[in-house]
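In structure tokens, one chain follows: the form predicted alone.
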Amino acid sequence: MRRIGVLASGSGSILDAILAADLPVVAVVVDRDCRAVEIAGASGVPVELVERKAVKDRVEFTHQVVDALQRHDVELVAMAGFMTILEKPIFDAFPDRVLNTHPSLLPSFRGAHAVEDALAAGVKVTGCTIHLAVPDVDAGPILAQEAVTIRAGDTADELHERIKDVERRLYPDTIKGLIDADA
């Protein structure tokens, strides 16, 4: 698993961390115009846009994402803030080779509002989880986790930034561990 494809939708901070770790990223696929495009371009990594809003059917969209990854002979997929849920075709094309990161200590606080949900629940600790992605959102086997303490008066933005600090270290380290184990 030496050829990584990264799926991104946003600021590109996770992509930036993966690239800074000198991991073998061969393609970045985005579902919208976003900062990740600039980051990939600055690193000389090819970018493919598979625009989500242009494809109404989620299965067809997933097929297009898989096609984009396969054009670059990707072996391992790292979802990096990719906010579109993908369907079965990606898990068929890359069995046990689709990774994701999530801003909570799964299985707690699954879904898109994990940081806000942790604050609303009044928990004292949340964190970051790196896991294998499966068709059921945020339910795959856990590969790595690290806790982040919730401070009195934390806003969702403050807490999320501290979780991202952990994520930007833990995710590349986990990917590197998988590559090393496969070597």
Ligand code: GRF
Given for the second form:
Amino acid sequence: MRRIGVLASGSGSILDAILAADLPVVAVVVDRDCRAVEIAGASGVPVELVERKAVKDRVEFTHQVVDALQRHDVELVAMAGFMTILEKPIFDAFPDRVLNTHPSLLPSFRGAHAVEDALAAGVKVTGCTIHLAVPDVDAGPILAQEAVTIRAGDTADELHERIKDVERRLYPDTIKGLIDADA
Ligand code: GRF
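Please give the other form, namely the form predicted in complex with this ligand, since only the form predicted alone has been shown so far.
In what comes next, the whole complex appears, and the chain from above leads the way.
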């Protein structure tokens, strides 16, 4: 299980951390033009654009993502800020081999606004979760978690950046652990 495909949509800082950890990333799939494309390009990793806007049906979109990953013989899929919900075909193609990182301590604050939701709830501690992805969004067996303390006056951006600092360490470490355990 040494060929990793990373799925990204955004600034790609977690992708960057995975690459910096020397993990064997063989392809990056993006669903839109984003900074992750430049980051992959700078490391010489092939990028596949499966444009979400162009494929309305999510099952069809998922099939196209799976095809892109399979073109590179990917064995392990790491979602890193991928903003399209994927459907069953990816879990059939990569059983127990799709990972995700989420910026909250699951099962609290699932969904796309986890950081804002934690602030709005007034909790004092949030964090991040690395988990096996399943068809249900932001669910699935938890592999690693780490807490991040919320500071008085934190904005969502400030808090998210501190959570991402943790994700950029914990996610590569967790992936490395899985690869080593499988070797
Ligand atoms: C991370 O917080 C991840 O958990 C969430 O999106 C963010 C991605 O950050 N799903 P980046 O685009 O890699 O900087």
